[in-house]
Amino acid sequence: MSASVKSLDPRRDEIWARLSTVSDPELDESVAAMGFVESIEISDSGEVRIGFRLPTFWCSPNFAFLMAHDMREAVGGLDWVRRAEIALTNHCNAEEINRGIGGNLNFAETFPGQTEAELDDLRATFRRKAYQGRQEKILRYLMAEGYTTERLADLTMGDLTSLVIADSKFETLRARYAEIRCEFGGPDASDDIAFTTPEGDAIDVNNFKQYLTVLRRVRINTQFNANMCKSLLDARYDSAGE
C-alpha cells in the first residue's frame, strides 16, 4: 500500500504517518517515501508488525539498525500499540538486526566483538548534512523570490514562520527546515537567526556564495545517493511493475 493512499483501517493511516517521520539517516528521506516499508500487519489486540526491505542485500547494517530502531520507536509511541515488531528481510544481517531490535539491544550489543562504537556520532554526522541540504533548498527558493543575501542573513525564525508565500512547495521546504533547525544552535525561538551554520554561527554575507556552494555539494551528494537507492530498490523488487 502506498503511504499516500488512505486505508479502510484508520490505524494503518496512523502507522503510515509515524513511518513518514522516520528517515534513512544517510538520505534524509523517509522510509515510507523511499518504499522501504514492505508490509504492515495489525492484530486486534494492538500488536503491529512492520516488514521492511532495503535496496541491496549488503546495505550498511548501521543504517539498517538505525531505521529499524526508529521505526519501532515511532510506531510504538501510538497509544493503542501494545507491541511493535520490526522485521528486516533479504539482508545479510537481517537475523542479527531483528534479534537486536526485538531484544532492545544497542548496536554494539547486537554485533558483539565487531564494533566498539555506538551510532550517535554517525547519526549526528548525517543530521548535519540533512540540515545543510534542507537549508540550501529553502535559501535558493527565497533567493528566486527576490530575497537578497543581507535580508536572508537577518531573517529570524519568527520572520520565516510568518512569511506568506502561496506555494505548497515553500510550505514543505519551510516545515522540513523548521523541524531540523531546532536541533542546531539552541531552542526554536522566534528571535533566533533563521539561517546559521551547523555550528550555530551567523552566515557571513561576504562569503555567502562559497557557503552556498558547500551546501549545494552536500545536497547533491545526498540526492544522488537517494536516487540511486530508489533505482536499486525498483530493480531488485520490480517496484515499478508493482
Contents of the next structure:
Amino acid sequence: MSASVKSLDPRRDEIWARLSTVSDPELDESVAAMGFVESIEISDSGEVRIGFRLPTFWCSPNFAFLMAHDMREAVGGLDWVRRAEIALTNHCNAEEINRGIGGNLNFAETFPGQTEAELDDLRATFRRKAYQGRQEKILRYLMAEGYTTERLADLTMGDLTSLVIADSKFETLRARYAEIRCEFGGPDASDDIAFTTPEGDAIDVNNFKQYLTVLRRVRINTQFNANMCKSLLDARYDSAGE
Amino acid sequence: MYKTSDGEEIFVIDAHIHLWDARPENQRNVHGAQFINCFHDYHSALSPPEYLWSAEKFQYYGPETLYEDLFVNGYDDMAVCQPTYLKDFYTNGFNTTEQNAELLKSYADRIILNGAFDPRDGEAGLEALEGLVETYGIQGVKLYTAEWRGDSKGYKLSDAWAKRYLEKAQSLGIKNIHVHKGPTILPLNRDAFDVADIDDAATDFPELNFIVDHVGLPRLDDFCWIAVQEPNVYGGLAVASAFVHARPRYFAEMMAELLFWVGEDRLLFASDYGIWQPKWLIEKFMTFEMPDDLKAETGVDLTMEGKRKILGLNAAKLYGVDIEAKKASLGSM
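Can you switch from the form predicted alone and show the form predicted in complex with the partner chain instead?
And the full complex, kicking off with our chain again.
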C-alpha cells in the first residue's frame, strides 16, 4: 500500500468504519478496536484486501470464520468495492478460511467432514451473552446514578430514550444496548419495558439482585477474555506501544 | 514455605507445573514452534518485567532451574507435575510422564508426578495407564481434550471411550482428573471451550475429582455454574492467578466470582511453571486483599484462612499429603 493511499484515501476511512461494525462474537468488541485488522489495501479499481490477525495460532476456527465472513460482507457492502478479500495470517486454519471466504463457501464447505452444522447456534449463544453483558453495564451505570431496582424494573423504552445524562459513556452504553435489545427484548415501543430477560420477560423486582449476579458473571468472563486477547496480541506482535 | 509478616508458615502445593522440552531439535513441525511461541506470549503478556525469559531459555530450562525457581526461591513446598504429550508436534513429546519422571531422581520428596491418558489410544492406552500406575504410583492424570492426534482435533469426556478410561482410572485407584480445555476440537461448529462434558463426567463418576485447569477459562461463567452443581469439581487457578499482577481489578472480580460460586475449599493455586514463576505469583497473592466494593456486593472475602486452603490445604486433601509429617521430613533434610 502506498503512503499516499494510507494517509489521503477517504475510501480507507469508509472501510475502517465498516470494520468497526464487525464484532468478535466471543468478546462483543469490534475487530477494529481489538487490533485484529493488520492492514487495508485498496486498488484503484476498487479491490480491497484486509489483513486479518488473531492473538494465537490456535484461536477457534469457527469464530475466525465468522469474523472473516462478517468483514467481507461489511466491506463488500460499500458500493465502490468490486471485490473484498480477507487474508487471515499466522493461524492454523488460515489457508482453509481464506479459501472458504474467498470462494464464498459456507463453513461446512470450508471444513468438509469436520463440522456437523453451520455456525448459527454458536453465533446465537454468544449474541445472547452480548445482550446480557451490555444490559449489565447500563444497569450498573444507572444504579450508580441512584436508580433503584424498583425503578429500573419498571423503566420503559420511552423513559430510557428520554433520559438525559451528560456523559458520553452513558450515550455509548445506551446506544449499544438499544442496538441489541430488539433481538431479545421483544417489541420496543415507548411503553414497553426497557430491561427484560433474554427471553423477553420482565425482570421480577424481588429477584433483581440475583438476576444482576448472573449478568455480572457473564460480563466478567467476556471482559476477561477481551483482556487476555489484547495482552496476547500485544505480546505476539509487540504492538503494546502502538 | 511462605512466611507471613507475623511468622506464620503457609505450606504451598503448586498444583500445576511442567518440565518441557521445546528446543528446535525436538520440534517435529511448524506446530511445535507455534505452540511454544504461544506459551511464550502468555508468559510475556502477564509476567512482571524482571521475570521475563528469552524465547531460548523458555524452550528448555531443565530440572535444576526448575528446582531453584520453585523450591528455593518460589515458596513451593511441593508441586504437581502435569504432562502434556503433544507427540504430533514434538518428536520425543513436549513433557511426557517419562520426561517428568527425571525430577523424581533428585527431588522425589517434592514432586507429585501425574500421568495422562488419551481415549483415542483404545485398548493399548488402557494397558499403558496400568503401566503408569505400576511404575510411578500416579494418583492423578492430566487430560488435554484439544490435543491433535493424526486427523483428530480432540475429544470429549462424554465420549464412550473416555468413559471407559475414567472407569479404568477409578479401578486403578486414580483419584484426580485434571482437565485442560483448548480450542480446535471437533465438530468445529461447536464452542471449543464448552465445559459441559465435564459436567457429564463429574455426574457419572462421583468418586473422582475433576480439577478444571484455568477455572474453565475462557468459559468462567459456565465453569462456575457446573461447579455449583457438582461437588467433585475443582478449579485450578493457573492463568487466573497470573492476572494478580497485570490486571489486579480483574483478578479481584474473578476471585469474587469464584469464591461466591465455587468457594475457598475447591480452588487450587497453580503457577503453570515455566509459563509463570510461583515467587511473584505467591507474593502478590498473599498481599492481595479483596476490594471493599466487591466484598459488599458479593458477600465474600479472601481471608488468610482462604489463602491457606487455596495455596496448599485443598491440594493436600486431594493428594493425601500429611502436611505436618511432610514439613518435618523436608525440614530435617
